[in-house]
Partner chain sequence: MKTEELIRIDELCVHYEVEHTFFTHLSEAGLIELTIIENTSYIHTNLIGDVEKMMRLHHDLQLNMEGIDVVFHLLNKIDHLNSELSAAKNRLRLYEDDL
Amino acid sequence: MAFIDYYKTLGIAKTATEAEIKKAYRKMARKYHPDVNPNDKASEEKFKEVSEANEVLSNPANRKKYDKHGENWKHADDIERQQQQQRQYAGQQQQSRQQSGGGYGDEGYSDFFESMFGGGPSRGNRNVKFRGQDYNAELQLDLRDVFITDKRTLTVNGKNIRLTIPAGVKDGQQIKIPGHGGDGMNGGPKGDLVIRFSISNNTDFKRDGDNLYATVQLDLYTAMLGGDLMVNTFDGKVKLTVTPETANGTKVKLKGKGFPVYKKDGQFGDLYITYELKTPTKLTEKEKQLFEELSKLRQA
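In the form predicted alone, the chain whose sequence appeared above, alone:
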């Protein structure tokens, strides 16, 4: 896979701050998002590059590795571990030669590195296998899309991947598809495809974990006298019985009417309803008189 300069991808300098990286990513993501450019393969690929660049540069640890090792940043830990081993081995060889009266001349030093990196006749040729780079992608969904288990087909590097999205997936959650990342080095295994879910909420419900929260308006008369009220849940309507003299801000819990619990079939969170008292307006003269009578009764 050709080397991609993540800084150029986002159009920022190598000295960019975290805030500048975030701002650049949002700008580029809006420009190349598949929803804005339907059936545009070039924009789709560009969006993937932008998302991948952001995943690396927005993570301080990964950014440090990328700045130091470039295209091999994913193998940074392996490379640095190998270099440490090389230094230790070289030190041991030098100490051994000094103790035996020999030196560690240029020829011996060169032979050591040839053996470590596989160049020329060796005393133990070592070809270190490196795992392939992980690919990162973002999948944007609406909250209603993850209320039930669904299947999607993603196209990654020209290959279609059938993906099952379990109900209850959370915003920002990641799943890993093994073996669908970059090719390994020296016969190493392929990397993985890491998909991050970005879930927007265009409903009247607020989600917190597996629980849902909603506000329902309650008219004054039902609040005072009690009665039945139809309210919306995420997947239909239910009838609630309002007790007389219900106060503004009263909360009721509807057990099991929340969001599905991730990977636990048949389990749901709860729905919490908060009553918001609706004050009547545009009163008729008769209504005003009745309220005045009620006021006098309360003051008596």
Given for the second form:
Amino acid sequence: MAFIDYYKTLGIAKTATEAEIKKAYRKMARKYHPDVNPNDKASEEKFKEVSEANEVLSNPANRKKYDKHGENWKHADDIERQQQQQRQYAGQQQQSRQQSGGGYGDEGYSDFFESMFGGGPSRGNRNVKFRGQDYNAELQLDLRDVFITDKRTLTVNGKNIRLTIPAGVKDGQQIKIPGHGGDGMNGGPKGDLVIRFSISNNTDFKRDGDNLYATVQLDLYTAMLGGDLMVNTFDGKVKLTVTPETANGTKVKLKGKGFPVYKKDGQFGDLYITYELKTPTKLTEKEKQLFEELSKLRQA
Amino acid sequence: MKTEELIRIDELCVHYEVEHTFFTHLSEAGLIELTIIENTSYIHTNLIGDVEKMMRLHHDLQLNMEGIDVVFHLLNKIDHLNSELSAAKNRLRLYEDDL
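Please move on to the form predicted in complex with its partner chain, as the form predicted alone is already shown.
Let us now look at the entire complex, which starts with that chain.
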């Protein structure tokens, strides 16, 4: 059915007051009423149009819907309810997809609309543009996987997406790939693909931002007398020189030996080494004797 | 002997959901003729079509009794003119066929 401009039917402006609507309707009704136009089909049709226009425009709630949704005003409640459900539905899907890493098909989404509105192309609500659904996926990686920039191929909702994962990505960080979500409705734009990184750490290093933290055991003698010590960093071993009389819990910063800074090539955080003094156990008689001598010397 | 078919106004009031005074006003304006039998008002059944039309004019177009009266007079006049027009056309057709 063609769109009928009710304001035009009654010959009034869109800003017409209720009194003006009433007046226009009465004038039209007197002119086209079937009882005053017997055997006149054209007048009868016109009277029906005028009555319909009056029914809509004389009711403030209906008029508001008509002004907002135009020809779709009869489905205004459905449209608004549907939009609300779409938002709720998107939220639920986001949660479930975070668990599965998958998405749902465009067809399913269309079916959802179809079930709400039916499929007739002439239905007014088909003209309402809806942005496509955002797809959410979770990518589980190991800390070592994100130490260097790497490429991965993900399969999301049946589509392969080649993705460059920059070094230094953080746990819980999300990246958005525009236009890789669900198809829009009625010519609306596609949604986005949002990937959340879940990074597990099975290393001896604790990561805090771009810095790494590690604890290194230091034997009593090296701590007291100093010496060289080979320690593990994230990408290899380094030799540390331990200064004499190093206390338990002493921290050493290895500049630039931390984690890569996200999207800043060549920049790294720092590695903090904490010395944990390891005291000797199962002392021999000779060792006990020497420690006693040391103790006496210290007391003296 | 011709039998008069009457219907009680009370029944019409219930059927059309209108006040009894509506019929009283129509009667006072001379639009309908009520028959009173033992304090009960009746109307001829052949007037029901006109009464329904009067109700529509009253409710749809907010016409008062005088307005309804004018409309009915004009409609009757149109009917009469249409009849005359039809008769004239028919007579004219007879002359046209002869030619």
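Residue numbers count along the first chain shown, from 1. Under this definition, the rigid core comprises the largest set of C-alpha atoms superposing within 1.5 Å between the forms. All of these numbers come straight from a predicted model, not from anything done at the bench.
Taking the rigid core as fixed, one finds a CA shift for residue 292 smaller than 2 Å between the two forms.
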